Amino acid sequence: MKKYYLYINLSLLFFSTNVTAEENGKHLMKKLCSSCHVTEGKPTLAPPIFAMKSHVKRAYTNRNDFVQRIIDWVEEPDAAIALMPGAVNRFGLMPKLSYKEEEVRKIAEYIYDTKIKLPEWYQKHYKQKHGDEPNQ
């Protein structure tokens, strides 16, 4: 009987930890990123989250590589290695931000794991520029 309760308690702890991590990544993205990177509509200050995800995931399909690329980029943006040179030309280079690595990791994991609805205009734009569908 005790083993059964222990199993249920551990399962609940594991489940609640996963939910909290996802919610935390979403919350951090809204708090730290959405003032420049929109999640819907057309961009005004920086590429939208869905565009950034498509380009980074195209180059870094593995989750860990994707996450590390985002961490490295936020820590030290560099126009010479930009995956979106058109966005750098349009919006300028993203400034270096002093966010905690663990916060950026949670945001990047959330972005990688979450299917983001793509506006029709972006799907057409991406296909025209790259010849294939955006990688979500």
Ligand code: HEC
Contents of the next structure:
Amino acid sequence: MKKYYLYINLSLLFFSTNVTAEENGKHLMKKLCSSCHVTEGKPTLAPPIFAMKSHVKRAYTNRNDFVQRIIDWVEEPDAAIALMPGAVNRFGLMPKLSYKEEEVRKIAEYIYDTKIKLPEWYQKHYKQKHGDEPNQ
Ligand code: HEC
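What does the same protein look like in the form predicted in complex with this ligand, given that the last one was the form predicted alone?
Now the complete complex, all chains and molecules, led by this one.
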């Protein structure tokens, strides 16, 4: 039995040192966020990831502030401080999800660090609404 656990622990260690932070964040984002926040195409349940990023980055330009804001939001979504009130009206407030802070941090860092290609419809939509280019 002991041997068995040791084997599992070693293989976990091996696995985690072999995936980069970026792959980790991307994988976690797909698993925990993309069922609602699509990475491509038109939104159905929530704003796409790139739209959410653009709004959060507009208000929180600095990487640490951006990451902290996403962690705080996921822990306690609150319509009173929503940066996307239009999305709250359209989709309803994001439900409270009990995700691990460390996982949300990796996701937020991945989103901040990755330049996401914006579809043309979104660039037009953003410019019309906000008068400038979206933050990538
Ligand atoms: C069950 C569906 C669902 C899941 C899963 C989900 N979200 Fe959301 N999220 C929403 C909806 C709906 C909105 C738009 C309404 C709002 O802002 O509450 C939203 C909005 C947001 C916003 C904008 C907040 C603001 O200031 O307006 C952020 C940031 C966000 N989500 C981050 C995440 C992250 C990170 C994950 C994964 C860890 C995630 N969401 C998973 C449904 C979801």
